[in-house]
Amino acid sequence: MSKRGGTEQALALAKGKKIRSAEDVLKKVKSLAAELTASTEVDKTLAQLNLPYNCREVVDKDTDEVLAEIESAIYGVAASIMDGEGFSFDIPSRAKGNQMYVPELDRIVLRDTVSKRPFASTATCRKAAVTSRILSLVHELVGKRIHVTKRDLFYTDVKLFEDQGQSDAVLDDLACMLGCTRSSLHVVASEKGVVVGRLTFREDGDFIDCQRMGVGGKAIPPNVDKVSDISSDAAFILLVEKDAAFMRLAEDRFYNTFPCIILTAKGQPDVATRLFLKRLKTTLKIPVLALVDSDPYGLKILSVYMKGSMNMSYDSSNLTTPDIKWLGVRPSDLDRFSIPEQCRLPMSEEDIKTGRRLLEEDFIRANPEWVKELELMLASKVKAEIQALSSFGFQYLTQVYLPLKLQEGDWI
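With the form predicted on its own in mind, show the structure of this chain by itself.
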């Protein structure tokens, strides 16, 4: 045994926790998977809840439906102009005050409040022009049955849009206004997320085997609608926050020892990765375990996957994957695994403010164990990245930490 390997095994044994065989390590994971498979609970919908206020949600629409929605909106504009009233778009408000967490759904939703965007107002004239332009471009894309990236869309009229953030925001406004998902508008984000492990599928007819994608993994398709024939013998999905941890797991072929699918969005979750994760969980019915940094931003990233984001709350039913288990790195792990003091970083004032804001969120308060971990972090005022585990050896993550966590079923 190498000196490094001996050190890692000694660290595990020193805690009185001997790592057993791979089959034994996965017993509690398989038990969790069996519960998911046996569950007959049907996801609730907004319509079934009879809430005292109206909410707006979007659905996937086919080409003809999207074209009909766009043309209906334009006909309305034309009629308004001919009546001498100018034109204005009725845009659903996506302001933070119009969004709320619904415990019965365990996700963030958007209230159905509409604001006017008139062309004849100096405050909204330019934005109305941008809205008209993007509506025209989307109509062309959908009519031609082609897809482009958000960046492509921005470069069609840089002088008008000025900044991609503006065209991106109006694109979300239009999806919400037309009642369809953003992917239904044939505009996708550039590839960002990657996946590796025990997974095969077809992408636009091409067969993909994610065990043969090397250390870099397979880029998650920006158009998830083109993914079909998903198949896997994995016991669980490991959702990783950062690319560095993903590379370690991929290079060590962690998925061969412990059959799993590993994916990451390399930081903030993008739409394609969130859609792909939801698709995998729904199709395979296996648990999703998350590995994120022990800081407020790690928990924030995890909450976006589970509860949705404020920016795209109108599409939370399609983008959220409920019941993801927080495997690590949790604040309580720092002492439990004796993370060295030099690997623990002091939280900045901004970190502390972010943590306190998270504690005020309804979706955090709904999970007492999350609250306990976050309060521990704020009390200690220290944080740690996944890479802090490398202080025990570069392969400590794959050979000791994760096997022990899985073996003990140590997730919340």
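Target state, the form predicted in complex with a further copy of the same chain; input state, the form predicted on its own:
Next comes a single chain, given without company.
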């Protein structure tokens, strides 16, 4: 069939470069991994930085710690009553004015402004009642060791909470107040992501081998705290934007030739996938390489993985994976890999606007090579999907494009 010829042609197009043995191909990514392991910067915490001002970040806490935090918060309230100051909570402010970008950490954290939430004030009486109710519900959840969604939490007392926005906001307040992540409170996000490859772990006691998950993969668990004993011989983590590319990689068992862990959130990353990625990165200390569409939306997705979103900034250390390498599809790839004109799509007005906004963002400006790529995209006004690589044959992605990229260490 004609496609075989197409792949050979594509190989020739890739500047006559030959793909060497798998071992050779992996050399550069392995030295990147070695750098990471050697680096002590990877897991800086606020405490280690010794900043001249106070900041607040939440950490994962185990069941007993969370129960102790809740009980100590309630003792604090009781003490306030005994001191004649009445029933009141001390709630850290999550307002924009209290958020701050810490360059040493390369993420946004909260300053230490705290506001009182007294019961004996018409302004905060209802909110104080909601706070105690949610504190009690979370105490129950953690005590019983079960997990629920924010929606479930809302439905336990619709009369009091009135709408889900209110119970969600107080839940985030509580996470800040108790100094622990929302998943430590056993309130979890719904899952969307899948994973395959050289990875084994235990989930709620079950042994999971992601190399034996067929082509469908393993659904990423909504509660990352039930994941333990993470183990892997992978050289890198391949973060994929779309499930079509994920499927191609899984079906071709790409991870058998090039030991890696393949992960996708199928579009916009959800909290569960971000937590899971961060957990893998921290535990395994291997590079994360990203394969996204060559358009501003692909970069937006990278930014969510790397920087998180503003309204979860108190939890940024658990949700963000700062040092993700942009492997492809990059604007400069379109010419280098001779992607046919028909597979290049014109950018819409909206795309161009989003692209221009991205150029202003810290996480792009921090990396001059990213700026160059984005400028190239905006100048050419052309975007392309990962699937554009299919124009050279269905398996071009796994047999040519990715091996070449890895071999040349072509990430930025």
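If you superpose the two forms and keep the largest set of C-alpha atoms that fall within 1.5 Å, you have the rigid core. Please read these numbers as outputs of a predicted model, since none were measured by experiment. Residue numbers count along the first chain shown, from 1.
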| property | result |
| --- | --- |
| C-alpha of residue 382 moved at least 2 Å between the two forms on rigid core | no |
| Yes/no, residue 127 Cα shift of 2 Å or more between the two forms with rigid core fixed | yes |
| Residue 65 C-alpha relocation of at least 2 Å between the two forms, rigid core basis | yes |
| Core-fitted comparison between the two forms - CA shift at residue 117, Å | 10.3 |
